[in-house]
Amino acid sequence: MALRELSSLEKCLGLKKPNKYSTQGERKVPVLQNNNGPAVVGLVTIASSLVRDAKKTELLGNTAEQRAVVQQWLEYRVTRLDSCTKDEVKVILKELNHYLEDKVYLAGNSFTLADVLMYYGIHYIIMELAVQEKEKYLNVTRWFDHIQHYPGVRHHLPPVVVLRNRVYPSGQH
């Protein structure tokens, strides 16, 4: 997964020629092949150098205290969301609903790398759960779709309905 994440990235930051990966040890840790010198190991490490390539630093943070979000948030994907049982979903939406009460990105009012990271990885749970839960996570929902449907984002994976139209309130049918 971790590999056509990357791929996507690439894509999304306009890089025009592909890099070579691979993975290593049992938990498939993304390794990019470097010609110029020593493999780089790490989803984060390697997006991160992806974004520095694509001269669009900007996505990384603009500010130290932006920078330092944008890192928790990498740093929470890789830790937290790439290894959590389908009982912990619930805590890490229940989490990231909180978190995303009064912001429109991650990192506040920009698009970042931590947005499109969390996106990809967030994506399946996402796309499997029903409505009502959709609903229940509201903030997570809106986060989701307004990232889905950022520019260059969404290269390897399907679109995902997140709402239905409430025509009427609840319970007045």
Contents of the next structure:
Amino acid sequence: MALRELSSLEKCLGLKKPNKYSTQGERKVPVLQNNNGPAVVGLVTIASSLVRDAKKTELLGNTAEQRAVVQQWLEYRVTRLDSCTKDEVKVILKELNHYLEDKVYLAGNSFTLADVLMYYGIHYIIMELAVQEKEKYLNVTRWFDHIQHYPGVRHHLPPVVVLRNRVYPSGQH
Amino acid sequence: MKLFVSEGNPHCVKALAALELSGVVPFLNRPVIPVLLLPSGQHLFSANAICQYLTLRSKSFSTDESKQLLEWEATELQLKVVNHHYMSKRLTGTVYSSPKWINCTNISWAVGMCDNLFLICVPVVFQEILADIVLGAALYPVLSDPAFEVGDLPSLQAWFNHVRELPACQSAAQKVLNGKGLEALKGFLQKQPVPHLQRRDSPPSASEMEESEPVMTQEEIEAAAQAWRKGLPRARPIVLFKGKRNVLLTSALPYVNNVPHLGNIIGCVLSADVFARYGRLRGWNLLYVCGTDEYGTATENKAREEGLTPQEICDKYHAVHCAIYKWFQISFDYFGRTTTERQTEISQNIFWRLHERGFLLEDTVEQLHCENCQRFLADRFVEGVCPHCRYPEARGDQCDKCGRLINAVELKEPQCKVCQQTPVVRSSKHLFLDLPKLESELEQWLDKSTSSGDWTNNAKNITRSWLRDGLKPRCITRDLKWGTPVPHPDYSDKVFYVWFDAPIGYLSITANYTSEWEKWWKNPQQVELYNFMAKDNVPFHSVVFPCSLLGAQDNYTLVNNLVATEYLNYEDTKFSKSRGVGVFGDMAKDTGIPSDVWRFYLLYLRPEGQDSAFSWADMALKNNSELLNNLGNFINRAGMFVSKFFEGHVPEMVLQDEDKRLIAQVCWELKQYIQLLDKVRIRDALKCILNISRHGNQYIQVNEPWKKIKGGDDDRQRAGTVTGVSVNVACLLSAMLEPYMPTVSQTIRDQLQAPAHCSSATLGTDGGFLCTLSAGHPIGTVSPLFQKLESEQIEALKKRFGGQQGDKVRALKSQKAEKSVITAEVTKLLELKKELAVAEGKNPEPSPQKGKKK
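Compare with the form predicted on its own: the form predicted in complex with the partner chain:
Below is the entire complex, every chain and molecule, led by the chain shown above.
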């Protein structure tokens, strides 16, 4: 799973030469074997290093503040999101929905690595949502639809249909 | 900038330490987690992100090594520390040695690698201490515990002590521990939720299993029990298979709050089950779905009666349905329900598509409103005289006598079914499906479908009569609460009328079964759809629902084969729940008669072509003559001869003309059976099975193997051939019986030790009557398959399910029957009442006032 995600990320970043990955442990943590140096372990660490390789460091944030925010959402992705149980899915959607209320992207006004990895990680959840739920988590849905249509992001994942018009009268939930 | 930290939270140590290092004066507050409010107004709630921010403001990136350690700390170490405390909570007071998880972690590796007591080997700039701070703080509760024996990890302890002594860490720890020492940290850790150490779908490793008795939540226990109950899975969901015959099978969705009676069972689920089992044996890629239809007034009403919510009522009765069908061995691939998110999603999608394409009309409807009950009387809550045929008990939506659909306001002499008051006409705005606009498209499709597919005659006739009367727009909305909400803002207080909604249940139930449901339902080119139902359901499946799907213009799969039964009556009357007449699904089990025998008899008199009637006497007769004396007798004899005369091994067979003739007869019947079942003539095909065993019995009778076995070599060989052929016929019968009587079929194969795949081999494409049990094949223990139904037993059952004796007396009295007859029935009634009283533990003598009243 994480490996497909990384290869999609490579394409998204425009990296020409695909890297070889392996996994370690029962959590299947991705490992990037480097020719010149020790192996890099962990999804976020590898993803960040790919971003630097592609010389697109703006995707990690332009200011110290933004970098911290990106880092925080990347961590959220690999901790909260990746280990969430079925019941916690709703909590996560609620949190994100609230957070995204006044934001275009996770780090505010610019597209970052956090958006890409969060999109990859949350895709299976959004796929399963009913129309009604998609409307309930309107901000998440809007953000998700935006990211899946962001040029070059949606590689290995099927598109999720998002209705433009509201189907449910608001206040019914 | 504000930093929010809390007491006793080791992750605050990191943030505070980082603050000390970066020289920012903290403003302490105490919410749950460390939170940093950035100048931009953004909050950082991750301790590690805060640390990175604070320490790295001057430098743009930390090294991969420290990043990696931080990621590992966040994804694994934090969980392990919390989990460790769950374990140590149980071991309070005992000294524990270093747990295995520390042994195998990055940290001991890193510590072992470097000599200067920092994780990153050359901490030239202070930023590189970040990893030490983060990991040290995370491990603080474990490594600073005096009860913790460091054992073979001296370098770990040395590293930790070193980090702990850094001035920044010292001052931070002081602030967080607040003088309470380690206890402050423990309190925090033990308040954390039980960590889910495993990622979704990864199995626990052996090492973790032995290290700790896993902590289980109630939810996990429940899930495990449920999975266990499910039993062996039927492979993966059945998905569309290109190049195979793809058959999608549905049986009419039973209404949830009626316990189905025998008529319902034979009409839809059982008939479809036979066909499903047959199709699977034939090697078709077949999916059989069904489920309970749960929305509508009747459910709302029942909920009110029982003081439950509609959802609770549905849950309760859905379980009842499941149990009944399970007992009848109905082999659904999936038995779902209509009250699901998928249902809402799909029906609203179809609704919008119809709306966008102009197939919905708006109109004001006159509706019957019961002033007394304060509600609109939908569907079945009004009764009156049918305007077409004058049948006095016509319901609000349909007349049971002439089968025509009725608009409730057209009923003559309407009555509210609940309070018997006469309702008044009131108007309300509703949406209509414009059937006339879709009529020509429908007719085109019907012509094609009825000519190329298998539609029963009644289905064709009913559909034809509907079209002949001309289609009118049909209302698809209702003033109710319990239903799929109409998504249109002008109709927000309304729900879909069940007839619009319920057939969509087939789609949503499939969608709940497999995410690839559209390959079944939007694929008329590759899928053959069979709908099974009783005849009253035909118009909805042949006219109304196809119109919804045609209008939606989404390449939906429409029915190719519409299989409708006539009605099954009970003895010489109708099944009636209210009068207690007839056998209902849940009672069949209590009769002590096996499920297979019920299946056999119901299928034997399946109302194909005309109504039929269930009769106890006939059931006993068919059981004793067909099952016991014909089928059971033949199979049992064939097996017995093998075990008695040939030591349980199938003898050598040397075929002579007589044997070949029998084989030809059997082949012919088998061919008939397949032709009939291909056309869904289920009852007729059953007769083929009985014919084969009749031929077989005759064959044994004429050849007398029990005599020949005592004769010379030729005679003995003859006895062997007859026995061998017979036992192979028995094996064939087990295959042919499988759709009808699955348990008996399996028992026969078990007794004969026949190969498991012989049924599908016999009925598959290259099948036929083959010599499945060749000479020398050992068989198992043979025992009788059926039991006799005694007449006393049947009489008792007849009485038990015959309805109330009181009805009979009343009927006789009203008919002015002869006095002696009435007296006899009255005596019977009084006897029954006494029995009832005794059974209920009351005084059997009638109370004096009541007895004298007459």
